[in-house]
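The chain that follows stands alone, in the form predicted on its own, written as C-alpha cells.
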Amino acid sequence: MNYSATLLESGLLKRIETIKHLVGNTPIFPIKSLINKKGVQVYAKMEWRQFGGSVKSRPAFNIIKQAIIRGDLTKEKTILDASSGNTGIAYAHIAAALGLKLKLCIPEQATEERKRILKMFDVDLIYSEGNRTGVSQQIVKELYRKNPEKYFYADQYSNDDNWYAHYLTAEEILRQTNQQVTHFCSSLGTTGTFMGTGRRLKEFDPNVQLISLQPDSPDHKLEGWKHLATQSIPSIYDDKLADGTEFVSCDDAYKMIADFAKYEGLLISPSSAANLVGALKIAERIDHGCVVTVFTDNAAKYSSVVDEIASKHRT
C-alpha cells in the first residue's frame, strides 16, 4: 500500500514502517524423517521466525496498522483484546515498538511462560475463568461498551484485517513450493489463518484442497485452538472454505512434539505439532500431492510440557 505523504509524517507510521520487513518472509520446512511416500511432499511454515515469535504476528501487525491508517488509533488510546496467548505477545511486541499501551484479557489457564512475557512488556493483564477465550472475549467487549474513546479494540475473532494478513502466507506458500501446493491445512482457533491463506489459495488453484483442523475433544489442552461444536465460532469464519475437517487428539501432538525433535531436530509447540499429525494424516491418504501447513510456534513459551513429554521418555 501507498501511504500518503501527510500519513508518512505521522509518528506511528513511522514507525510501522520500520518494523513491517521483519513480519512475515518465514521460512517452510521440509517435512523428510516422518513420511516416506514416493510423490507426496509435507512442508511447515516456521512462523515463529518473524517479530513477535508465532503465526499471530502476522494478524497483530496487520490488525494495528490499518487501525492507524484510518485514524481509529492514536497514541492516546490503548490497545485492547482478549488472546489466548499468542496474538497478545505479538500485540506487545509491536506496541512496545510503537509506544503505544496494551491491555489483554486472557484464559487464566494460559501457560506461566505466556504471563511472564507480557508482564515483561508491561501490558495490563485481566484474566478470565477457565480456559475458553470467549469469556474473554464478553469481559473485553463490556469494556470497550463503557470507555469506548480510551481504546482501540482490535477484537481480532471478527476483523477482517485478521484473515486478510494471510493473504502474504499463501503467498510465500506458493512461492516456496514452486506453486505445487495442493492441500492445505491449519488449525482454527480467531480461523484467520486458515481463512486468509485459504481464500488465497483457492483464488490461484479452485482445485487446491483445504482441511481444517480441530481437536477431537471439548476439553482439550492445546491453546488457541477451538472445538468448533462447543465453543463461540469467531464471525470471521466461513464454514463454506473448508473442503474437509481432520480431528486431532492432544496425545498425538504431544507424542509428535518428541518424534519431531527425535527425528527432524526441532522442539515445537503443541498447536504446530498438531498441525503437523493433521498434515501427515492427509499425506497418508493421497498417492501424489504437496500438503502445506504452519508450525504457529516453537517450544519456548511450553517449558512445563516440554518436561511432560521429556519425563514420559526417560529411561
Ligand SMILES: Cc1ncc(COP(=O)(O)O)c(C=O)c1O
Given for the second form:
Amino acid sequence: MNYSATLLESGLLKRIETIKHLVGNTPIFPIKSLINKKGVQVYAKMEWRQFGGSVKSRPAFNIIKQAIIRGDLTKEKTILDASSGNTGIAYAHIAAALGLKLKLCIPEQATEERKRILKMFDVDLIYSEGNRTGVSQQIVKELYRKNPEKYFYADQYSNDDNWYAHYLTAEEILRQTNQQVTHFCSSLGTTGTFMGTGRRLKEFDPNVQLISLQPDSPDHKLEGWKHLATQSIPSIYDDKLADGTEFVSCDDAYKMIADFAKYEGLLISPSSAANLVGALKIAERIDHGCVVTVFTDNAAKYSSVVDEIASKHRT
Ligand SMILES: Cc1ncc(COP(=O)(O)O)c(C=O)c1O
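Next block: the form predicted together with the named molecule, after the form predicted on its own:
After this comes the whole thing, all chains and molecules, with the earlier chain placed first.
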C-alpha cells in the first residue's frame, strides 16, 4: 500500500491540522538545587518534549505550514535547506508525517548519530566539506537557483516564519510563569528563538530584559551556537533587540551537564546546559526576578560528549 499517496490525497493542510498539537506546548522545568536565592526563580522550557525532538520543531513546522498555506510548497516539490542538526531532524519528522520529500545539505563532519537519524527518515543528503553551515547554505542556494520549480527552499536563516514560530514559545512562558517573567536569555544560532520569543515578551512588557548568549570563543563545541563576531549574521537577526549579552564557555557548559544530571535529574545537551549557565549568571546579578531560558534538546544525540563528561566528572 502506498501510504504517502493516500496521505497526499487527503490533503496536506488537513494533515497539518492533525499534528499541530504535537508541536510546542512544552513543559517548563523549575531549577531548584543550582540556585539558592530567595526572590529569584529560574526556569527552562523542555523543548525536546515535542514532535521532532528539539526547539527547532517549532520553526520547522511553521515554515512548512506557512509555505503550504501560501501555495509555495506542494506535494510535487522537495523541501530543501541547509542544516547539520536539529532543524534537519525536525524537517525530517514533519516531512515524513506529511508524505513530502526532503533534501538537506549537511557538513560532512556532522556526527554519525545525526547522519544515521536522517538516513532512517530517508532524507536525500548532500555533504559539504568541513564543518561550517555557511558552506552548506551556498550549496543549497545554488541548487535552488538552478532548479527553482523543483524545490521549496526553506532558508531558515532568512525566513520570518522561523522567528515568528517563537511567539508561541513566549505565550507559553507568560502562561507558565503567571506573567512573572522578568528576564529571558537564549543562544543565537539562526537567532529565531531569541528574536521571536524576545519580541513577543517585549510587546507584553517592555521591561522584560532580553539577554542573548554567545560562546566565549570562536572555536567552541556548542552545537547550534554562533559566535557573531566571527561568523555570518543571519538576516533575521536584529542587533537592537537584546538588552545585553553574556558569553558562556564550553567547559562551564560541560560541567553543567554533569551537575544538572546529578542535582536536578535531567540529562541535557551542551546547548541547553550553556543556556542554563547564562541564566544562572543573570540570576546571580539580580535580587528579585524570574529568569527563563530554553533547554533546546536533551543529551540523546550527544553520546560522545556524554562519554567525555562521564570520564572527566564521574571518576
Ligand atoms: C542545539 C541547538 N541550540 C541552539 C540553537 C539555536 O537556535 P536558533 O536557531 O533559534 O537561534 C540550535 C539551532 O539549530 C540548536 O540546534
